[in-house]
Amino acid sequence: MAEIEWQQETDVVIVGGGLAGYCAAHEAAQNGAEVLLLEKQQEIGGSTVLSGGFLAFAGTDLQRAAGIEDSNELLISDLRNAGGHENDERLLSVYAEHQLDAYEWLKSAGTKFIGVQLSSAHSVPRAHATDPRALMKLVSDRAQRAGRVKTLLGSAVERLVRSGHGAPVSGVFATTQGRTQAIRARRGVVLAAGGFSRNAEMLKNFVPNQSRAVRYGGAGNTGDGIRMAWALGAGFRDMGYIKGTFGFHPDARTQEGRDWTKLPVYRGAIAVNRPGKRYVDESLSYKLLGDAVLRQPDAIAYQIFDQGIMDQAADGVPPFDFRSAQRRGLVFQAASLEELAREIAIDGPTLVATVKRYNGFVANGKDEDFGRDGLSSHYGKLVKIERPPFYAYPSTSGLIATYCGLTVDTEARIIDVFGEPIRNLYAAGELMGGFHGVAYMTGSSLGKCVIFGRIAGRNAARAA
């Protein structure tokens, strides 16, 4: 390869300005590196600011105050079970080892957690809720205050640079301010560019079964980081396990914005299809529920619940803020189940019979149709749907994030198809493979961004 004429130089280049990228930037700067963060959009945040704002931590002061007993062992067990035991156990152990430190680090940055919620794949409540936009601003501001971080917006990284096969990655080609530049990274490059929920070709190649899901996520999530590492021989993990998120409102097909996902099923609601019948154990991971709804007529379901479940809404916590969805006109309400059925254009007697049968299961303590025995992962007591008014939330599957990608080791180094590290190249955030396995536990994605973003930044700064 011809000698590169570098237009810029820095110690560490970080590709992507979401939560993982800025956690990496802060940690690299704290370890003495000069950092250049390149974000192709005109604003930072990526998919982070579209998320529900949950982070999965175990054994925190908030849990103890609420009387919730949790531990690293239970956290790993839940991650393993959610992932169908296809996860890389080493990555789960790293997460557990660093998660409480990450929690305290976020609090020290000013992050305000507004409670702990039970959600997908939790055997105890551990989704620590915060405002994702506020979280993103706090972490990015903290990185900038380190004094060694420079951010360039509207800067698309197109290729990784190395002098030849087996050589360390030495920089990137990026288009910034209208011209392509070669930017040298004296120590390392961190890929934190998100997944590929916006790349129709990659989705078709890897998961054609998700074609009926709503494609969402950060506008820049087109798989850039994955493809650049792929070109250098990077290995992949979990690509065939990509799933959408259940509870996504179908209107999101035509309207942008966050806060489209509601999950009353984890408060006791049932899910019925257009014929008005249950079709799944509603306590499963919302990734498995996402696959299940895609198999229903028109890929549409309705989460049916009553006033007792509405009263359990958590204002300001997006997946459980049912009242805000109602104010936006997204929730149907009726005085009776028959009237609710008319509102959502399904057969009234069938819906009434479905709810009556389910209430009988609750009374008898056994769901004879689908084996549901809790609100989530066998935790929480089932409740009858009997107190008017009654509600319906239209739901489909939304492909908000792809939760798969590049093979990494416990140091966040990217590993090639032969099991060798690609020198001076690291990954963090959504484009990491191997962590989630077949499905996803609520809060583990943002938690993973913080934990592995910090590890990647630290190790990149220390690289020769």
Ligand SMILES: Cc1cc2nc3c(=O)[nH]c(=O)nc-3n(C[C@H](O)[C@H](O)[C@H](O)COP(=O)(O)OP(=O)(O)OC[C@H]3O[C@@H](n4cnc5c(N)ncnc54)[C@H](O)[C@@H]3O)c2cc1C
The other form holds:
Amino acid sequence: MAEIEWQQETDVVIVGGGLAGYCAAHEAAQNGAEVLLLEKQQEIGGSTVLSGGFLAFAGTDLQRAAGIEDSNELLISDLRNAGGHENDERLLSVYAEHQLDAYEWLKSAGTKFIGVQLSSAHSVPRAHATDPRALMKLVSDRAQRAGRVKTLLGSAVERLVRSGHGAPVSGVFATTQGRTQAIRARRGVVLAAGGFSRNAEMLKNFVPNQSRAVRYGGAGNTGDGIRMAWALGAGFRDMGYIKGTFGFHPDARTQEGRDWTKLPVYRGAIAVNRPGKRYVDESLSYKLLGDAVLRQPDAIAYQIFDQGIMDQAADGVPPFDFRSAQRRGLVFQAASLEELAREIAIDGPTLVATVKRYNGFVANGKDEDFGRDGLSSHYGKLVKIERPPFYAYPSTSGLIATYCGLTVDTEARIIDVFGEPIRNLYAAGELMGGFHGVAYMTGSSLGKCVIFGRIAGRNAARAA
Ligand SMILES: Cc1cc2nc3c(=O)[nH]c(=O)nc-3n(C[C@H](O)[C@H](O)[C@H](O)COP(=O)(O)OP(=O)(O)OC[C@H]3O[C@@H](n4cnc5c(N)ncnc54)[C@H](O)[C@@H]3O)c2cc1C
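Output the form predicted together with the ligand next; the form predicted alone has already been displayed.
Now the complete complex, all chains and molecules, led by this one.
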């Protein structure tokens, strides 16, 4: 390979300005490295700022104050159950080892956690809620304050540079305002470029069964980091398990501004398909619910609930903020189930019979159709749907994130298809594979960004 003419030099290059990228940047700078963070969009934040802002931690002061007993063991067991025991156990152990430290680190950066919610795949409430934009700002400000971090916006990294197979990664080619330059990374490169929920071609190749899901996530999430490491022989994990999230409005693509999944099912709603029938245990992980809705006619379901459940809405907590969805005209409301059925164009007597049968199961304590025994997972008492007015929220599966990708070790080094580390190349955040296995547990992706972002940054700074 011809000698590269470097236009810029730094110690550590970080590709991507989301949560993982800035956690890595902070830690690399703290470990004495000069850091250049390249972000291809004109603003930082990626999918992080679109997220629900839930982070999964166990055994925190917030949980204790709310009388919730949680532990590392329970957290890991929930991750394993959500992941169908396909998770890389070594990565789960890293999460367990560092999660409380990550929680304290975020608090020390000024992050305010406003409560703990029960969410998908949790056997106790452990989704620590925060405003994702504030989180992003606090973490990026903290990294900038470390003094050695420079951010270049509108700079897309195109390729990794190394002199040949087995040689360390020595830099990147990046394009800023139409000009491509070679940037040397004296110590290492951290890929934190997010997933590929916006790359139709990659999705088609890896998960053609998700083609009916609505595509969402950060506009820059086109799998660049995965493809660049792939070109150097990186291995993959969990690609076939990509799943959408249940609860997105079918028009999510066309809604203005941010949109999120709404999950009245986790407050006691049922999900019915166009024929007006239940088709699933609604307490399952919203990832599995996402797969289930894709198998229904037109890939559509309606979450049906009553005023009692509407009263359980949590304003400002995205998945449970049913009232804001109603204000935006996304929720149907009617005085009776027959009228509601007319509004959503499904057969009235069928919907009435479905709700009656379900209420009977609640009264008898046994769901004879789908074995539902909790609001989410096995937690929470089921409630009848009986108090008017009644509501219907049209829902499909939204592909918000990919949660799979590059094989990494516990040091966040990227491992090639032969099991060897690609020297001086690290991964953090959504583009890592192996952590989630079959499905994601709420809050574990942002949690993983902090934990592995910090590890990747630290190790890149220390690399020779
Ligand atoms: C609607 C929604 C709700 C979610 N809710 C939650 C939740 O509550 N809890 C949870 O744990 N997870 C949640 N997630 C998932 C979570 O937000 C993401 O997995 C996480 O934010 C990914 O962080 P990241 O730093 O890896 O990537 P991102 O935050 O996506 O950042 C990656 C950045 O890299 C940039 N980039 C890409 N390619 C290049 C390139 N070639 N050169 C330079 N820059 C590049 C992108 O523009 C982007 O800014 C949600 C996701 C969505 C979309």
